[in-house]
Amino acid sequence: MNLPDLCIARDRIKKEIKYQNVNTKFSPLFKDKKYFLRTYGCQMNVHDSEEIKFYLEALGFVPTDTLEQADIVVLNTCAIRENAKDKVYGYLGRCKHLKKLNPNLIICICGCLVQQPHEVETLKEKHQYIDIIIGTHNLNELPELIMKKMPKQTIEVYSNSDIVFENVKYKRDSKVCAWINITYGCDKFCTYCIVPFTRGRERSRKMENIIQEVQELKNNGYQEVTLLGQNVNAYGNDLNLGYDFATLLEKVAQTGIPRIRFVTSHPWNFTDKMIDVIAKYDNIMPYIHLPIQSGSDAILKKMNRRYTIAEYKELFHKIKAKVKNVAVTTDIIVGFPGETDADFKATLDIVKYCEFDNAFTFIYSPRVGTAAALMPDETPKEVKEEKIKELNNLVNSYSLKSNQALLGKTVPVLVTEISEKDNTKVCGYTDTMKLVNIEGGKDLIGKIIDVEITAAKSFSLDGIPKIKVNN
C-alpha cells in the first residue's frame, strides 16, 4: 500500500530522468467483459483515460455507456476545484448501490484528487468499496492490479516521480485529432494550483520519442496533434540538450502533419523564439491560449504568476503582431484572497483592453496543500458569484464580437464529428479554435475543408461548405 505525501510531492531536487517503456502486451483475461469509464478535469485527464482504456481493451474488456451494465467501473478524477471533487464523490454513491448488487464490480478510481492524503484517508475510510485506488505517476500498473484483485482495497499512489514511461499505448477517441504528451508535471507553484502536487516535477520526453509519435499519427492519417504539458513553454528546460520548446514545436511542424496545437502556455516563459516559429509554419495554428489568471498586479504576486501586467500586454502585442490572424484565449480567477473591488476592476479592464476571444472563468476554490488556502478569504460566496456574473457578460461579449467578424467569410474548418446539437450536420474548429456546426454529411469527417460562416453566436458558428457534400 504505497500511500500520497504532499512533502514528499513538494521535492523538487533535481535527480536524473529516468526513461521506462511500458508493459503493452497482456492477456485478454476478462474477454468481453464490460467497462465504464467517467473522466473529469482537464485535457491531460482526457488523454490519461485514453491511455486506460487502452489497458482494460487488452485485458479484454470492451466499453459501454451504461453504468448498471459495468464488470469494472474507472474513475478518473480532478483536483483542481471543489466541484469537480464534488461531482466525484456525488458519482461514487451510485457506484456504491452497484457494489451492494453485484459484490464482483471491480471499482476502480484515479487521478489528480487520490494525489492529496486527506482525499485517500477519506476514500480509506469511509469508501471501502472501492477496490483499487491509482495515482497518476503509475497509471501503467493498472492491469496487473486488476488482474490480481486482492479481497481489500488496494492503495498505489505515488508522491513523485523521476521516470518518464515512453511506448505508452492509447485506444484514442479521436481518428482525426489526437494528444501527445511533451512534458509531465509543473515547477511553477503558483499559489492556488494543486497541479505540482498531484503531477510532480517537470519532466520532459525526448523530442526523437515524440517526432516518431507525431509521424506515425501521420501516417495513420491524423490531421491534428495537441503537443500537451501543464506547461508546454518549460519543454526541454530538464533536459540540457540545448533544445526548448521552440525548437520541438519547429520539429513538428516540419513533418509536415496538417494542423498542430498546445496547451498550455505560461506567460513567464514564452519566448520570441516561440512567437517566431508560430508565425513561420502555416501548419502551427494561430491560437494561443494564455493564461492570465488576474488583471491585478498585486493578485498576480500573490498568486506566485512572475510577470505584471505590464508584461503580459507586451507579451499579448508581440503575439499580436508577429502571428498572422492569431485568437487569444485565457484564465481567469475572480475572488482570489485578498482581491478588493480595485483588483476585480483592473481585472476587467485587461480583459477590455485585449478583447480575449474567449475566456475560461473560475471562482477561486482552496485547495489544501497550497499557499493560497493559508490566506484569509473574507469575500461573501454571494460577492464572487456577482463579480464572475459580470465578468462572464464582458467575456461573452467580445467573444461574440470576434465570432461576428467572421460572418460571410470563407475559413478553413478541420471537420472532426457528427455535431451534438444536430445529428444531420456535422462540426470541427477554424485554425483559430471556434466552434463550427456545418451542414454536410459524414463523409466531410476528417477533411480539413472551406466553410462560409452564416451565422454567428458567443460560442459556436454556422457554416456552409464551399465543395460539393452528400448528406
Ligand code: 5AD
Second form
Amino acid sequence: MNLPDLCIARDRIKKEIKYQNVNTKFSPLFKDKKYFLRTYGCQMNVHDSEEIKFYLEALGFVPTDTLEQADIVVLNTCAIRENAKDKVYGYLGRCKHLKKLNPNLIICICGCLVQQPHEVETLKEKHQYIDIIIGTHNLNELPELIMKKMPKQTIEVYSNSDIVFENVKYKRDSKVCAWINITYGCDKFCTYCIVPFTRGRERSRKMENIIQEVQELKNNGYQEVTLLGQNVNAYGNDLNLGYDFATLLEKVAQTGIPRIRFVTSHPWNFTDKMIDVIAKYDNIMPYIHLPIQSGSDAILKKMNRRYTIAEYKELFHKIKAKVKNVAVTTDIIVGFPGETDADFKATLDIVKYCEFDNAFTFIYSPRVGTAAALMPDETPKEVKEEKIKELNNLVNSYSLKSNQALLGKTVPVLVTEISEKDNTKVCGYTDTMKLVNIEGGKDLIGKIIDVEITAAKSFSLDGIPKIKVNN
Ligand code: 5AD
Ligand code: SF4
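Coords for the form predicted together with this ligand, given the form predicted alone:
Full assembly next; the chain just shown is listed first.
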C-alpha cells in the first residue's frame, strides 16, 4: 500500500513552484440537470466547494438539496478525523442504491479523503459505482472529467503539487463575506496531522493577485474578506520576494475593505510585526484563532508544535496588550498518545489561564501515515470521552463569561443573513467573531450596524439594532 512518506514529503520544498491560470470557460452541456453537493471539514473545503459550484453551474447544472433528484452527486470530503470519514461513507451507501435505480447518475468524490492512497484503494475495490475520484490539487480538471462521462471509474489524484492556480472562479455562497486563499498546503508536519499530506507543500499566492481579488470583492460590495491558509503566518516564506504575512495584511487593510479576518495562525511564527499591523488598522478585526493543542510541554514536543507553554503565554500577552478588545480562540486535542492525567490537568490549567473566548476541542484520532499513528496510545476511549466532557464544560464556562461581558454594551455587527433559528430575525458577527441574533429585517443584510446586546448564551448573543455605523 502506498502510504504518505514523510521523507518524500519533506524533500518537496526543493522544487520550484509554478503559477498557472485555469480555464474558466465551459459550455452548458448539462443544461438544467441537477447537482447535489455536500461539503465536510474546514473553511478550505467550504471555499473549494465554491469553486466546484462554479464549474458545475458553468456546465449548466442547477443545485438541488434532494439527493434523489440529483443527476450528479459531489462529495467534498475531509480526512482530519475518523468521524469526518464515517459521514462520507454514510452518504456513499445511499448513492450506491440510487445508482442502481439510475445508472446515468454521476457520482464524484473529491477532497482530502481521496488524497490518502489507502482510501483510494478501498474506493477502487469496494465502491466501483463511483465515477470520478479527484484530488485537492487538480479540482480544475473536474469539468473535463464530467464532460468525458467516463465508461468506468476515473481516478485523478496527484500526491504532490508544485502548482498554484490563479484566475480561479467561484460561485460564492455569500454576497457579504468572502474567503480568499492566500496559501495552500502546510509544511509544519505536526505529528497528529494529515494535512501536510492531503494538501501538499506550503505554497503562497502572489501578493498582487490577492490584492486584486480583494479589490474586486470590495468593488462588488463585499464587506468582509477572510484570508485562508492552513498556517497563514507562513505566507510568503516560499516566495523569497521580501514580503511576509504582515506585509500582505497591511496591503489588504489599505484597500479599505471594511472587515478583514484570517485563519489559521500558528503560534510558532506569529511575529511582532504582525501584531503591530493588526493593532494599527481598524479594519483588521480584533479576533485571532491561535490553536494551542495542549497545555503540556511534553505533549507539545511530541506533537512537534515548536513552542512551549511559556512561549505561547508570552505571545498571548503581547497580543492582548497590543490589540485593543481582542478575542482569542483556540483548538485543543484531548487524548494524544501518552497523555497523562498530569498533562491533561496542564491543558485545563492553560484554559483557565487564557480564558479563551471559544475553543474547538477534539479527541485525538490516529491518521494513517502520520508520525503519531505509530506512537503507543494506551488511554481507553471512555477515559478520553470523560476528559473531553470536563474540558468542554470549562471551555463553555469561559465562552459564556466572555459573552456575558457584552451584556448591555453596544457592539458593531456585520449582518450576514436571516437567522437560522428564527426567520423573523437576522444574524451576524461582532468584530470579535461572536454570533448575534438581531431583531430586524433582511434590509440589514450586508450592513455593519451598532447592536445593543440584550442576552448572552455560551454560543450566541441576542441584540437590538441601534445607530447605523456604515452605509
Ligand atoms: N485528531 C484530532 N484532532 C485533530 N486535529 C488535527 N488533526 C487531528 C487528529 N488527528 C485538530 C487540531 C487542528 C484542528 C483543525 O483539528 O486541533 O487545529
Ligand atoms: Fe496540521 Fe500543524 Fe499544519 Fe495545522 S500547522 S495544518 S495542525 S500540520
